[in-house]
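Presented below, as structure tokens, is a lone chain in the form predicted on its own.
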Amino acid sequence: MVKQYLVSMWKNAPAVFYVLLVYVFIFLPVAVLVLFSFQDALLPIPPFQGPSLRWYEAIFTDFRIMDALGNSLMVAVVSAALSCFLGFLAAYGLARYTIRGSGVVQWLLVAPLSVSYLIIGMGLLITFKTMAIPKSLLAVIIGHVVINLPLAFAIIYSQMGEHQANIERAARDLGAAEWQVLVLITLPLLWPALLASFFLSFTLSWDEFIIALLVSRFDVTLPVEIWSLLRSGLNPKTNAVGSVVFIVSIVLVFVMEIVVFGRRKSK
């Protein structure tokens, strides 16, 4: 049995080695970023001097960074919630009602997924200027809804199967009002998809830079503030901010895995 296990391991060694190389390629830059965020020296370059929390203390006492952090959280929460709400309405309407030209509508809804954020940001900038909408966090929220709505719609629409429609019809036959069907049947059945779309939209908004740079002015998000810091050169402070952004993103992924996919596995 041990011999068979060793032979199996030897046969799978190239695949295991390849997977390890992929993970090293992906995570090595992040590991270096996090490591040198604990650098005690003024520059994040070898040799490593530390560990020290001085740069984390510096960012958490920097009012500009903390304001940008609060702005990013607010923009991410609001834009993710709006994207999920609008995505659900669009998915529900297209899945439950016969609409002329529904295929075209679906194509238009998911079309922004294939467009560069730079092009979307430039289009939003021109549109806002034409409509006399000033550069602000509100403009950033609108921009993030534009890029997150197609993804939220695609996730929610993919989970609205015929079996759910049959349950909804059964509830109506038993005398449930339309709002009761929506609140007591549809939403509980879709909550994993709703949570997945919310967390994914939050993560994308949290990390987004180009649109936030183009349509904001004085109140900026954290990625824009990081870009401003990088313009003055590398220092462990930017590494610490980047590490915070990475940690928040990882925590969100784990929460989504536990809340959404963990419940499915338990079933």
Partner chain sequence: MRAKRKLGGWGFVGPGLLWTIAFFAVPLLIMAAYSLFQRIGGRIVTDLSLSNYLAFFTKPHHLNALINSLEVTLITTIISIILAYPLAYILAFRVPPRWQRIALMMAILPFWTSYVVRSYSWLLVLSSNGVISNIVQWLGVVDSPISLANSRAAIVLGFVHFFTMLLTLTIFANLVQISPNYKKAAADLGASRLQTFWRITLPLSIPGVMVGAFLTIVLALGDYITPQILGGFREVLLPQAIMLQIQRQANFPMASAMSLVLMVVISIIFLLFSRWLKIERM
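Because the structure is a prediction, the values reported are computed rather than measured. Note that the rigid core is defined as the largest set of C-alphas that superpose within 1.5 Å between two forms. Residue numbers count along the first chain shown, from 1. What changes on going to the form predicted together with the partner chain:
- Annotation for F27: C-alpha shift of 2 angstroms or more between the two forms, rigid core superposed.
With the form predicted on its own in hand, show me what the form predicted together with the partner chain looks like.
Shown next is a single chain and nothing more.
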């Protein structure tokens, strides 16, 4: 087995070499980032001294970074939940009811996907300005629902087949009320799609920068706080924050992999 594996590896040497080269390219900046987050000096540049946890201590005692972290989590959870809720309702309405002009409705719902975040953020900034609505985290949440609702809708809508419709009809025939059909039949059947859209929306909101920069002011999200850290140039603190964000994202991706795809496999 092992020998066979080695022989095939030798045959595939050029391919393996290419893959390793690209992996090095892909992981180089991340590796440098994490390594120098343990730097025991004032600059995150060679030579490496350490390891030291002083910069992690520095960020976990920095109330601005911790506030931003809390804000980011709050914005991501609320906007992802809202996107999934609105996306689910719209998908259910379009899949199960006759709606005049459903083509236009669908087109409008996914239209924000084809517009740059910068432009969506600019539009919101100018709109809030004209209406004298102050910059705030609420404005960020509004913007993040705009960008994530189309994705949530598209994912959930694509999973609403005839198969579920038949089960829903059966439940109705057996006397279930409309809300019972929704809560007891449709939601459990769509659980994987809902989870996938929630995690995707959460990740995109968690990392979104330009809309958050444009429409927030005093309370900011983590990417915006990191952006202002960048003004001080190369800084091991930025390395430490970046590494923490990286770890959080990786954990999320693996949770999603296990929860969403693990379920599908076990079916």
